[in-house]
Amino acid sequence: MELAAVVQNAQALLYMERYVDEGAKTYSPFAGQTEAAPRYCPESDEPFFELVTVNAPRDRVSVFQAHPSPGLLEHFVRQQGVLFPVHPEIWANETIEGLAEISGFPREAPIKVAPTASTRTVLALEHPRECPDHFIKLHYPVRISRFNRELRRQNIHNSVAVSRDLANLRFEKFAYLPDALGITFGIDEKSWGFLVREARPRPFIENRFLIPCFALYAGDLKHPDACPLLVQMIARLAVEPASFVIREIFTPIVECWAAAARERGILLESHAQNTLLEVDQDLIPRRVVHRDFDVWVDLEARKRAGLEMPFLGRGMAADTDEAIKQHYSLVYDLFIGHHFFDYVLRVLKSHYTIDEEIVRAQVRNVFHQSFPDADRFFPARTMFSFRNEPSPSLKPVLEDMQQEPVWR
């Protein structure tokens, strides 16, 4: 892919989603594995699938808000009733519990969709003009990566009370797509539905354009001679490649990361997938923009600070301080450091000469500068990250890398 075609907006950013994220996902043996049909995986030729659609009564589902556009709850949320999307391979799947009864309520138009890098989320094609671009994420229990993929009232409920909290961490470098809306069908704790992701960053800046930043490494699926997009960046603006990198993405990802732990008691997931770099139209970075909210809370931290909780599970306040101290190590040491900054470490390494322990290093100072008392949170001299062999209830375990951590 050329740069230059970055600020064609939303046909770019969903072919940089579906296509420019070849090697990006060899940071596990899990990463590739899929059990979801190949029509609907990203890299399908496929231009778009439909999701089916009915009208689900308004006494029958829970819906969450984290401030969505008027245009986009109207068009949802309706006087006689909600617009609930479901999946077309989980619509065929009649094994799925309260299916019998949502597809007894009356057909709606489909959604024409197309599937972003996540698979089970999409992208809207097509909707009213008064309802703004938006992304669907569906309940898809099938096995994709490491984890069935089910959406799930706790999921629900979380990702949308994270997307309000995130509006009181003010940071220059920080936006986020919010997870506006929430739907599920029925209101106990088994209830599945959907959520819906607004395409415009909060706080929102005009003519400013989005790259996933696994694309920002990755090859193009399609074009596979294509120089990676961080190089072309690079070229573009005449700038010293590894300065370039620590300054405008390493070190924003750290400084928001940490902010948002330490400030809100949010672990944010940021790693490639769930992290865009916003550039501006002469293509020169100006924000981190974070997305899916489905994360750890730290409970404990947020009580010293006197915030709400707002939250349903998945917070630490039960766990001892080591498995805390383990949560911190994964999302930072992990999906940060390992299943992020390495990839991006690599292409800088194999297209120029860099010193990769100096770019370690300035990135660990951006590090204890952005989070001073770091050692209360987290493991030390070592790393943890999610056990290789199943356990036999299905649910990850951590366990000890015996490695040291080199992005802190």
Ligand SMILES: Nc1ncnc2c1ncn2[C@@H]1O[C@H](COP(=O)(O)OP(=O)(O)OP(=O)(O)O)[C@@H](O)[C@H]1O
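Only the largest set of C-alpha atoms that superpose within 1.5 Å between the two forms is called the rigid core. Residue numbers count along the first chain shown, from 1. Everything numeric in this text was worked out from a predicted model, so none of it was measured. First, how it differs from the form predicted in complex with the ligand.
- With a cut-off of 2 Å and the rigid core superposed, residue 14 has a Cα displacement that falls short of the cut-off between these two forms.
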The other form holds:
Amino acid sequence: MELAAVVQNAQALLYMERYVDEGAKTYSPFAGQTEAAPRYCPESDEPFFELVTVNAPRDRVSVFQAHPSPGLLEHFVRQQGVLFPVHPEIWANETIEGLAEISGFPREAPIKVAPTASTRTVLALEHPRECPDHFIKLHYPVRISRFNRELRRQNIHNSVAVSRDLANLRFEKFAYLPDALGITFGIDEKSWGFLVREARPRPFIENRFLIPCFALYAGDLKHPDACPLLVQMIARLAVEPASFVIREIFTPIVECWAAAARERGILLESHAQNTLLEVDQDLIPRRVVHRDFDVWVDLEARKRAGLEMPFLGRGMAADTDEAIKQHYSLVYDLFIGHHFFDYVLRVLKSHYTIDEEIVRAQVRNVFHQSFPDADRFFPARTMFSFRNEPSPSLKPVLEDMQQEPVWR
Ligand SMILES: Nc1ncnc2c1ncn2[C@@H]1O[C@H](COP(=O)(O)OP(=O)(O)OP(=O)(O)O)[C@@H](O)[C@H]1O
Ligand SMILES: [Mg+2]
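Since the structure above is the form predicted alone, I would like to see how the form predicted in complex with the ligand looks, so please show that one next.
Shown next: the complete complex, the earlier chain at its head.
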């Protein structure tokens, strides 16, 4: 893809989500795997597919809100019932619990959508004029990458609660796509449903454009000879590659991550699929936009900061000091360092002469300045990963990689 298309072509974001991810999913043995049917995968050639929708009675659903725009709320939560979309592959699966009852409700018009890079979050291609652009994140209980992609009450409740909480994180280079509305069918713990993510970053600034971070370094499936967007950007802006990437990508991501963790106990999973670089009309990077807030929360950190606890569940899976450290390491060292920063550095190395150790040392510096008491939260001199369990149904177990974390 040509970099200029980012600002010239309204379809560019969707194109990057779907086709500029070549070579990016090698960070684990599961990363490139999916059980989703090929036509629903981002890289399919189908321009769109349709979500099945029903009109669900108000008293049969739970509604969660993070200040959705009124037009969005009215589109889904109506006087006569709630517009409840279901992924077509799930609709066709009779074994899905609750579906028998849902399919008995009156059908509404289908929603034309296209998948984004995560497969289970789709972009609505059509909607009423009063309703802003949005993505819909769906219950899609098939294995995509490492996990079975269920979207149950706790995932939905917490995604919306974190979206609300992030309004308090004020940082010049931080913005986010809020999961502004969440709906589950039913009220029990097992109930499932969907999230609606507004496409407009908060806080909103006009004339800005988004590039999913993986598309900065990944290949273009449809144009195998295209130069990575990051390399095109460096040439166009005539900047020094290493300092540009440190300043515009690594530093804001590390600083925002540390601020969210330290100030609010929220461990943003700022990997390359959950972050988007926001550029202005001249393709100059301005902010990093974050998405996907079904994340771990360090409840102890929030307690210490005197913050409210609007979340379901125990936050982290375990609450011993050691387990908390493992989670901090998993999210920062593995998701951000290994799954994202390593890839950016590799592209730099393959196009320019750079000293990668100097780059990492500068990022480590930024990390320690942003997180001065990191030693209390992270394991010393090692990092954690998921154990590569053969069975995806087992709860993920973390294991010590016995490897120096090179980005902290
Ligand atoms: N470069 C990438 N890095 C990480 N994940 C990627 C990348 N490209 C695509 N993905 C896909 O994105 C998903 C990442 O999982 P994650 O849990 O962050 O997202 P999600 O919760 O499914 O959806 P969303 O981010 O839309 O809320 C996986 O399905 C993975 O295959
Ligand atoms: Mg994600």
